[in-house]
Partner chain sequence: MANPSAVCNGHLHHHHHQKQNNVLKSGVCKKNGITKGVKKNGVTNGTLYKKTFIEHFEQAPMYVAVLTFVGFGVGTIFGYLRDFMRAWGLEKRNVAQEREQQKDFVPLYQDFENFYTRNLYMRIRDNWNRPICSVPGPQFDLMERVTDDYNWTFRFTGRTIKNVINMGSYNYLGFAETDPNALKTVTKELQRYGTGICSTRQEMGTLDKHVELENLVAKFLGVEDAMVFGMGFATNSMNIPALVGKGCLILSDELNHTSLVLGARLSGATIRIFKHNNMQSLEKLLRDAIIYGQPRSRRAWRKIIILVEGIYSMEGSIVQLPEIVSLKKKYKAYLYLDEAHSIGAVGATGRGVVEYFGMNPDDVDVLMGTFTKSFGAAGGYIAGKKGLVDFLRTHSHSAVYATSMCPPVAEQIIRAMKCLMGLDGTTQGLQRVRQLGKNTRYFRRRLHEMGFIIYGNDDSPVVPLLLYMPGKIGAFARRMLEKNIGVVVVGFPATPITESRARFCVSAAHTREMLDTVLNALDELGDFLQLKYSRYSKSSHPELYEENRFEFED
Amino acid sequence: MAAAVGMGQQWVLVEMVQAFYEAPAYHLILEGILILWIIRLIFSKTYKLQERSDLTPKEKEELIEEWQPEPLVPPVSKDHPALNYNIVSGPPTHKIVVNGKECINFASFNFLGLLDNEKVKSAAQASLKKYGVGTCGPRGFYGTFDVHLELEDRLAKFMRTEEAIIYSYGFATIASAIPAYSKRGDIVFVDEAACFAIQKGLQASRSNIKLFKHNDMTDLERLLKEQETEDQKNPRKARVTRRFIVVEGLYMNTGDICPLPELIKLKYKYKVRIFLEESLSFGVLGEHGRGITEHFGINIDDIDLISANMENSLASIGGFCCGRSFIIDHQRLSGQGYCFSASLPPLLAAAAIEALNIMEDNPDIFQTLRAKCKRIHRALQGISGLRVVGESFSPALHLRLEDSYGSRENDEKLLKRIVDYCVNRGIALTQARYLEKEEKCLPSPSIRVVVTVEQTEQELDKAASLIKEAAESVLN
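What is the structure of this single chain, taken in the form predicted alone?
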């Protein structure tokens, strides 16, 4: 028995030696390195922490006295525009009282003049008596009133979509809608001139963001082709990665219209989804004010999601999204602004419904607005030192300096002097404001000129003449 065991051990040893000779050279080298590393670890000295001397109480007190904490917020100059308000007295309608002086309003986004409309105010007052002031609860927690459902139904029918959803805050609408669909790992192609609300939505989504040059479809297609090539390298990942294009109908920061027909072609060519933000174009473009899809005669079903606020043309508060039912219903579970914010006060929902009634009953109002936009756009051409930015039919135009005066701060001060010159003479304008450290692509400083249907031709001409006079006085 013992002899058999001895023979077995000898046979195992022979096999080990044979395997050693047959093993590849790289395998032997790797094992040798590992053995040497183990030997080194066993016999190496243990690591000694660097000796430190304890500080005396006096030295500690001196260090504490020398330490200066970083400020909680950066220092802000007392003359910063955000700390110096223009005080408005009364409703910001056709005529607005700014710092005690009555002016013609070229600053508020009251495009259709419905903010002080008697029918709208009567509808809001009747709702106030019936429902009270607010809701004190989100839509899912006793915050859904019958007037909310009526407004959503009316918006869906007006936009000719299957369903609509309303939010109580305009900014939060697109900022909540984007992260409801686009998640970490997804890819979003977005115009570099996109408004701040879109930027916040993209940030919340934590998606992979790819910026393309403003309204440059060639640059967008370049990015789409690059992504298509990447997808071919990793088809498994590509199958679970969603791709979106996010654009505005009329861009808030430029007044330009997006080339939607070209976007639709790219959508189907590269299989991406389109999110369209229409806060500036809803109630402005199209024969009936339905926005850019009606303007170009495009089937609204070609757009995956449309978003707009109700704070411009409808002269209310909040915003809405519309599209196919399965897309909109998803927001009722995932739209943060919808799920966690108190719902829209019923009086504002009633006001928005009445504003829709007026838009449907008076389709000529949109032609009137476009005619006035074109009139002032034409009148503002040729001003020395300033250039007009934006489409001729955009109700929000930008006036930018032709040449910079050394720094952004200097440019803003000059534009402020032009604004103050006009306000002191009865024309209320405003500068476009941005969070400079937060913007992805900071727009150039500008004066924003807003057109409404209430402004007369004489007032439009007066405003253009006064802006020209102010520019000559300040810049020359």
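Bear in mind the structure is a predicted one, so any value in this text is a computation, not a measurement. Take the two forms, superpose them, and find the largest set of C-alpha atoms that agree within 1.5 Å; that set is the rigid core. Residue numbers count along the first chain shown, from 1. What changes on going to the form predicted together with the partner chain:
Relative to the superposed rigid core, the position of the CA of residue 437 differs between the two forms by less than 2 Å. With the core held fixed, the Cα of residue 425 is displaced between the two forms by less than 2 Å. Relative to the superposed core, residue 60 undergoes a C-alpha shift of no less than 2 Å between the two forms.
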The other form holds:
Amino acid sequence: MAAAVGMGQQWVLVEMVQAFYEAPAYHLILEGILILWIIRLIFSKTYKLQERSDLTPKEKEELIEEWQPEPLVPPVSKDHPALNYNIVSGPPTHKIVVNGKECINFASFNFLGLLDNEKVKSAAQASLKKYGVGTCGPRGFYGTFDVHLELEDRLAKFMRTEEAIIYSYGFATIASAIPAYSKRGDIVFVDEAACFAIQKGLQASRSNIKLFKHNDMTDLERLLKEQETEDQKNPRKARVTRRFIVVEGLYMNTGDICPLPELIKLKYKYKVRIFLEESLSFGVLGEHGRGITEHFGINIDDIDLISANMENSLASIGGFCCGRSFIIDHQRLSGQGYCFSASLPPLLAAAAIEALNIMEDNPDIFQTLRAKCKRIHRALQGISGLRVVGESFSPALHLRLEDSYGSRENDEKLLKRIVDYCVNRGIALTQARYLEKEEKCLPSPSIRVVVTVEQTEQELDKAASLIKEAAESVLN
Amino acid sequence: MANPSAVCNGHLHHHHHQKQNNVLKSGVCKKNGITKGVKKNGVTNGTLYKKTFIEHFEQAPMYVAVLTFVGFGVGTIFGYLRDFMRAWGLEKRNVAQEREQQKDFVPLYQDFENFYTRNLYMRIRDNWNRPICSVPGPQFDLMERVTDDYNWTFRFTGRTIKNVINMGSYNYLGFAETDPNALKTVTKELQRYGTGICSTRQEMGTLDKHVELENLVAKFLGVEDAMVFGMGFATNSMNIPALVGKGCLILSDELNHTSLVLGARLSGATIRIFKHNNMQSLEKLLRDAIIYGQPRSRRAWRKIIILVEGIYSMEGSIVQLPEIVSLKKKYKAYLYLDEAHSIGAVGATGRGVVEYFGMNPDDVDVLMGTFTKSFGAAGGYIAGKKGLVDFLRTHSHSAVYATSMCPPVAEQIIRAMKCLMGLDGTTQGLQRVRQLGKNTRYFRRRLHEMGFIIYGNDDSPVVPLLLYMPGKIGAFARRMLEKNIGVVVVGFPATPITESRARFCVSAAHTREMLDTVLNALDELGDFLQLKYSRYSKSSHPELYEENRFEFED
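Switching from the form predicted alone: structure of the form predicted together with the partner chain?
Full complex below, order starting with the chain above.
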């Protein structure tokens, strides 16, 4: 059997060789190509070649050699409008020396004139004597001083809230407070005129941001309704999505007041928490200077969180948040600017405490401030080419051009000429500064006029008439 | 963690780099190494380091890690038990509650979010936020407080605990002081300027005092120009976004401070993290970034910036600056160096890590630092080339939107800096720097000898002492306070979960007696709490502790 099989195989082999000799050339070529192709199929890889073309070390070195980064910073031209700062010699008080010229100060947010107050200074001096300057540590690590606790206590009492927390930098206050509560996936409804600190806080929170038109409650309600429909589609997600409205009491960028009573209605209707930034309205609005809640006679507990800096009315440094302990206490472990930054120098806290004392002892001061605001607000009306923006009781108002002169750059230049005209004649003003590329909704260029209680009626009138004169000479 | 860097030094050690680092004196052959668990693994490096660079990260024995996890486990089980009891009304709920009117709002906090705070942190909360009522000098007075409800609330007794030795404040050079003579100019400027500014730098808040300070800072650091800001934290978080943006890459050390992390996030740039002080990890990221470009779009990166700190405040390690500089030069990246803890604290004349390594300030593109620590003031600076500072003057978020620095605080910095520079006509500043160096090495050496595991560089005044177990955090800090010593203890989440630690900040103002008191207390407590985990007795590296070897030649 085995031999027979062997015989058979041998015969097949012979036959094959015979067939090979007899086959036509084209057939052999075809077969050969087919065989080669099969070999190629077997040995070729299944993926596309170019995807795996690893760079050789030499190519890598070449790529590294080739790469040219942009310069760290682009060059800044010598006459960049923001490069050459006004230099103030001496303290920026009511009388101020700007670039060597003595002026009446209409530029610093020293609303209550406490910057130059002797009582405040001596409180700070006493603190300096006892504590030195720096705190050399964050609040957690021996950076909590008795003055900090006292200031927090005093602020909470002044605002009539359960608790207050202080930060060592005004800007960092709201910018740290927002991300302490609002996280990724949460929704924040924010006024498009909101100041830069709020914008940065929102960016840090990585929440879902919904901008509504400035002070437009119908637009806000439209967004809230939209969200409500969205929530009905996905109730499980809605149950864990926190939502907040972030507004300012008086808007830094426009001098407008926010319609708080309407906001409170919306808050309860749509179950949204309200965060209120009061840097401009704290120590200004209300009978006792408690801000916009007092101005409207609103229960302060209806606002979930109020933040303000101590750098305007209180003429110190830093900021604070106040509200119910349930909310505020959370920042003591979650407010980044609170936990990870050195605490406020005690002498600045002492100055703020003394400033609060003065506010409590002289409630008339707020009435005086409002009267002065109204006076200059009225006097500035009807200047041809300039429009007054802001409430009549706002201590910081904006003068904008009625019509643009072509480009933002041109407008800025014209406003600068008006400012220079006034500074040269003894009234210190500034243009409101913004980072044009960074702002979400860039405000129109403006001159900011700041009213303080130290300005006399004559000075207010002089400033108004000087601005009028300047506008006439520059714009016509 | 840091072991491979020794290998990396070897890698960098070829001709190309030697040329680039010609600013460094060559021929001084010293060891560079990092020990972690291994006694010595120094690699000889011919040019990068002028003197010995030794950092310790000794690993604890295995049983310590196991017991640490057991400790957390027990704490967690009891936490669940107590949460259960609170839910059923068996235990009083001390935590503040949501307002009645807002109970139907979406909860502000998820219940599990605060589990750790409520059940573990609360047990030892008395060791943080201890209020003080004096200058944070070498000794301070604490307000005594007690709790009636297991740390949920504190009550002040009205008594003060006097003369507690301060091992917690960042008062490296002892400029947190109340000597009226030292504070004479500060008092004068406070009287003249008051406390407020009420405006931003770009509007009406640039005072002559700021100009004076900025010129002095630039001179002190040996750079073209500098700009100062009112808050150290914000110096990082409000300036990094001005420097980088979309299409840029940030390479950030994994242990960078929150302010750097926040600044990086706010910039919108892509962030990649390299292992702590690990040059191999950094180089790999740099190479990959340049070779492969941006993910998805495949465009080349616009620029690459490396973010590092001088001294890391939780590890006590010093950045390996010479290697980083040679890497950044090789790969054309930029370097942002945060000297918050190192400025004033290291370097022969207190100029920070740049001086410590004998390098040129021009090697670092962005020099950042704070005035909170060594200068006993507040605020921060950014210094470098004039072009950089001019750009920041026009584009820094802080310059446009934040109130500028308070003038008496600026004066405190000026007087401390003048003292350091010898401009006050004395050598007091230099003496402080030297005293700090001596105190640091003495304190670290003694702790080593006692057998504690301490982290970081021998020259770093930040001295972390490893406690590991969560139960020991509270016990350690309380017992130290009983002995009139104020210490800082840190646990998760500020450190890895197994590496709870105490942190000492040595100051030039500490006397030898104070340090000895602390060391004796530690010796005793170390035995009592069994904290002496180190397996290497002092004899294994005696050569490191010859005091005179570390004296600077200047």
